[in-house]
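Shown here is one chain on its own, the form predicted alone, set out as structure tokens.
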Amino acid sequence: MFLNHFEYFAPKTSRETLELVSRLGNKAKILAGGTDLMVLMKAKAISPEYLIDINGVEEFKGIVCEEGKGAVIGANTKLAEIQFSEELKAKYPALAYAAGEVGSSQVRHMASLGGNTCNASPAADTPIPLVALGTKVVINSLSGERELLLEDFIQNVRKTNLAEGEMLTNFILPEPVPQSACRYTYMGRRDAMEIDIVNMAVNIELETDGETIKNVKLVMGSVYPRPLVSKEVPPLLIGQKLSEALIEKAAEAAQGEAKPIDDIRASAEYRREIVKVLARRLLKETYDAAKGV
């Protein structure tokens, strides 16, 4: 359980950080909270030659939430800050709730939103509502910056769209549209301090009549190597008023798309059943929230 030998850097500015990322390349890892990184290093799953500690770089932290302009969250913003942000709880309750369900209080005060994303675990909590909300990530390098939808950023287990010399610096959340709501839920083996068996987020926008579904996005976690955006649910629900029969059809469609595996936490068969249960529950809850019920 000993760490490998490595060289440690603690930059103070974003420019200094990007210079290190460019110069050290794939031999280096970014240290934000370290709650995932240290576990992987102790298990010898990774052995970086260099660690770049970004906790002294204020530019990578913070929440900017403006009315009508969505929100920008720094990659090294701690999950506890997101959990307790009154602005985020009001505007993006699914994200605030998901952040509050990660690990223990101690973990949430260390773990960062960027780390929870770049770790690219299929069971991670925060990427699922972020994808449902249409979040973009900002990726920086010495050559400039680019933006990418989060659902295209996470590519596989422990694999992201980051190229050598690049790092994730910000999350951009769009302004929620009127008569819409996004909700998140999960199922685990116990109520806290566990890895999700299945997690899910639903985002629903209604037409001006307040009942007809205009847009819907259902995102599943722990059932695919990356956040799984349903392609079957929207055609079933868009243009319709939600009913018990439609909820059942949509839940069955989501269940059919899930491609879970057997592991120590649950069987693939059980996970597929949970997808259906969560989809039923979350579609109704989100629809009612969008209606203002």
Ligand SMILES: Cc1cc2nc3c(=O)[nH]c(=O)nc-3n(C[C@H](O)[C@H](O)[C@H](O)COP(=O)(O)OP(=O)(O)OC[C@H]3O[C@@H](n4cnc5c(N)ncnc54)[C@H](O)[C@@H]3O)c2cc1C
Contents of the next structure:
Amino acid sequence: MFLNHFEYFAPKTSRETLELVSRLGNKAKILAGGTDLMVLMKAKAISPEYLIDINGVEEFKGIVCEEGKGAVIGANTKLAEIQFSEELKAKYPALAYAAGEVGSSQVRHMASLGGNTCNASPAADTPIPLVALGTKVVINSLSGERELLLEDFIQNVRKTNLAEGEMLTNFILPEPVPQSACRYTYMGRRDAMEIDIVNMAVNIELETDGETIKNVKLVMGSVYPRPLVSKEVPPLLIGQKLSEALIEKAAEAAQGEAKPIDDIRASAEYRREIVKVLARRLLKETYDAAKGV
Amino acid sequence: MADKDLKTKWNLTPGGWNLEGVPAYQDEKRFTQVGRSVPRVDGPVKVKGEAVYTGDMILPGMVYGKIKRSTYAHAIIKKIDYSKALELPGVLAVITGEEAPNKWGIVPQAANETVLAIGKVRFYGEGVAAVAAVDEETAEAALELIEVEYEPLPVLLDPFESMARAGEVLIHEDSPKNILHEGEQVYGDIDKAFAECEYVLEREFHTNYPQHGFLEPQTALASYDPQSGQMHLWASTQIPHYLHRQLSIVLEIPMNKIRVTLPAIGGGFGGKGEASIAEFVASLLSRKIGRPVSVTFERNEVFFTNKGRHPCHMKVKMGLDKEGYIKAIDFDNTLDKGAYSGWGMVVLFYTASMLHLPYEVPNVRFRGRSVYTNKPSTGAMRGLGGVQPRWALECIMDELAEVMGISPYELKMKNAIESSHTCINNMFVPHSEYKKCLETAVEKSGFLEKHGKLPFGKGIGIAGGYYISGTAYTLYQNYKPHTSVMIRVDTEAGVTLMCAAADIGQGCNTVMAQMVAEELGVHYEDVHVQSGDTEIGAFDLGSFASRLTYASGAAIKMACVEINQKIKETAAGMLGVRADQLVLKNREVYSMYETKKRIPWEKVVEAYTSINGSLVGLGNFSPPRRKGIDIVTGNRVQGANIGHSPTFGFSAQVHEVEVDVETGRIYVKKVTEAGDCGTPVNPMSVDGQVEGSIMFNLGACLYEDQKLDANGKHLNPNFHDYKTPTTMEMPEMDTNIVESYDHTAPFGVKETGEGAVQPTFPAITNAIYDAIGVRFYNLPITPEMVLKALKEKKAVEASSK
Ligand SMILES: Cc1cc2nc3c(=O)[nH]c(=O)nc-3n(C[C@H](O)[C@H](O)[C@H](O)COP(=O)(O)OP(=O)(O)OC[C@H]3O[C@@H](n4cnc5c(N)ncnc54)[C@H](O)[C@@H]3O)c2cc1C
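Switching conditions: you have the form predicted alone, so give me the form predicted together with the ligand.
Once more the chain from above appears, this time first in line as the rest of the complex follows.
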């Protein structure tokens, strides 16, 4: 249970950090909350030669949430801060709720939003609502900055689009459109310290009539190597008013797309069953929220 | 002092307490210290994080030990080469099994474990070598350098397969059927009884493989002094004495050269009710290098070495007559022992004794066998031997009540035993308020109004249970007192209790302080407790079998007789009244007739000690001894004395559940419990024990299960994947202590730490049936099982339409 020997850096500015990231490349790991990194290092699954602790860099922290301008969340913002942010709770309840369901209180006070995404675990909580919300990530390196949709950023189990010398700095959340709602839900064996068996977010936008679905995005976690954005649900629901029959159809479509595996937590068969149940419940909940009921 | 003298002088029972039928001013039940909800004596330091656990201790020159573990569940060890490890700078010693070949095991007749494997490994994670090094990191690196060559053997993970393939593969050479022990107990004539029964049901039940989940992993610190040959071991154990005894056997050092000390302990629940390899390894390494050695298990090592609850495969047949009286039980139990014997034989026969209570059963047949498998050994776990049969019996009674068309409550009340009950196996129950438990739980929960009447998905279930308050026998042949205590009173230290009881977090130090204070007439805050040390404290058998409150209570009573007599005689002279008319209460000594004649207790102590020096009282306790016989025929029955106890605690529980019929998740929403724990010495502690008990088995019923792959390797040896319930899963609890006083017990006490785990499995299982109409016969009951069962039920209903 001992960590390998490594050299430790604690930069104070984003510039210093990027220089280190650039210079040390793949031999280094960024240390945010360490709630994933330390576990992997103790298990000797990875043994980085350098750790770059970004907790001293103020620029990577914080929530900027302005009326009509979406939100920008620094990569090293703690999940507890997101969970308790009044602004985020009002504008992005799905994200605040998902952040509050991660691990335990102790974990949430250490864990960062960026770490949750960069760790690229298929069961992670926050990437699912973030993808449903159309979030973009900001990626920086010494040579500049680029933006990418989060759903394109997470590529596979523990694999992201980050190139050597790059790091994640910000999440950009678009302003929710009127008559829309996004909700998150998950299923586990217990209600805390749980790695989800299945999790899911749904974002629904309604036409001005307040009933017809204009846009829908359904995202599933724990059933695919990365967040799975349903392709089949939107064509079934767009232009429709949600009915029990449609809910059933859409839930079945999502179930058909899910490609879960058997593991110690649940069987694939059970997971598929749960996809359908969660989809049914969450579509209804989100639709009602979008309608304002 | 002989018992006879005590009786004539103070009119006390042999145990040293007053008789009933006395006026109020002499009423033994008018307690001031016992029955008070007082904060735990160990509370403040634990809350502040200042309690010192074994792993917190650092001794000068101390080094660290680590254990190399087998990567096979069953294999011949061909060769161990540790030369490279020895060459690593900082490594001080390496040991292997041959260094300590004497077998250990808490039941000496069956002891078959060595400290480190010799010649063969029998479970995945078994220790094969150990290293001492200057720091943990070096020790861990050294383990990597030890090369072990194995020749794999077939791995037997299922007890039935193990028995079937015994001709081909043996786990222990001296157990030709792969069976540790098998036994049969027959009382009465069950065939005749079943033939006369109106209602007979037969079912099979299978329990799971949970572990205790204590927070502090096994930890030991040994310091051997080569000069004097004295070994001092600090250890996280429940059983300082049995550990002491086994250390002596393994180390070949006399017990009087070994001292076992218990620092603060982070829970045990039975898992530290056997010696741990950590203790032996630390001691052996310390002796080898002459420096203190500390060994702390990682969490996965706690899982590897296990000693959790036995999976039981039970066939149960129960018969009732027309009126619903239980006439016969036929019970067949196959226990999964894992690799080594440990508590095995005792657990086997406990599952037999549990058939005889809390209901009257005139005809009983038990057949059972404890079978070796290549799994980490099972052992003692809260409610040892009771939880599995209780689940089966209370569930089958639920079914029988349904068949009869009566409430399960009615069926239980009809059959429940009462005080002064002798079971057919000669087990004697001096006192029982079990019926009151059932009544209270039913009344407070509204069970009768809800059972069978809640909407689909919601359900309510009831079950009862009991447990022993100590055992009647030591595990090795000896009839010495099970507990001895020493109480010292003087002006320097006040009141000090010295004993070797193990406070493992259950709170016995607090309860003992209350009992000493009560008996001496002082306040519990006045009492210092020195416990958990085999050198400072007098003899104690250990913390298991829910024995401490009763046993320590009796010994404390006896020790106080001598002290109180001297205090009273001294005070009598000072006050000018008769000694036998004096009362000791609230730090005062006064005449029960002329209450103005009073004097502070402390003044009397001062007067006594200034003439005679410190006051010391010794007390001990031996449980009553009864034969294990069939009381009708008088014939001896094998193992029938296992399960005898001075008295018994009872509990009834009503659980209300909600089942999410789409996801299969089960939510226990409310538990109403009523318990008979005799006099609650510290009611707040009783509530804690009961709530803890319910959560403990709620976990094992719905969540917890150790999983192994086909090669016997653990799939979930950590708290990440081995799921226990969290506070989020804790239901609303209404725990009630029913009015109860056992006149044969010191202060009227009984157990409370293990009785309340007994009804939890069946109450939940029965509630699930009430909610969704499905009976489960396998544990844990998982969401996947619920969904599958509901699907099957739907299919059956559809086809029958
Ligand atoms: C007990 C426990 C319970 C948990 N429960 C949950 C749960 O319920 N749900 C859940 O989703 N997760 C859970 N986790 C996982 C973990 O807490 C989260 O994934 C967390 O958000 C990780 O954030 P961190 O800041 O600790 O990341 P770290 O461990 O510091 O980093 C994780 C990875 O991301 C990289 N990284 C971090 N920040 C950046 C950046 N800005 N740019 C590039 N790379 C970066 C690191 O180098 C590392 O590889 C749990 C963990 C524990 C220990």
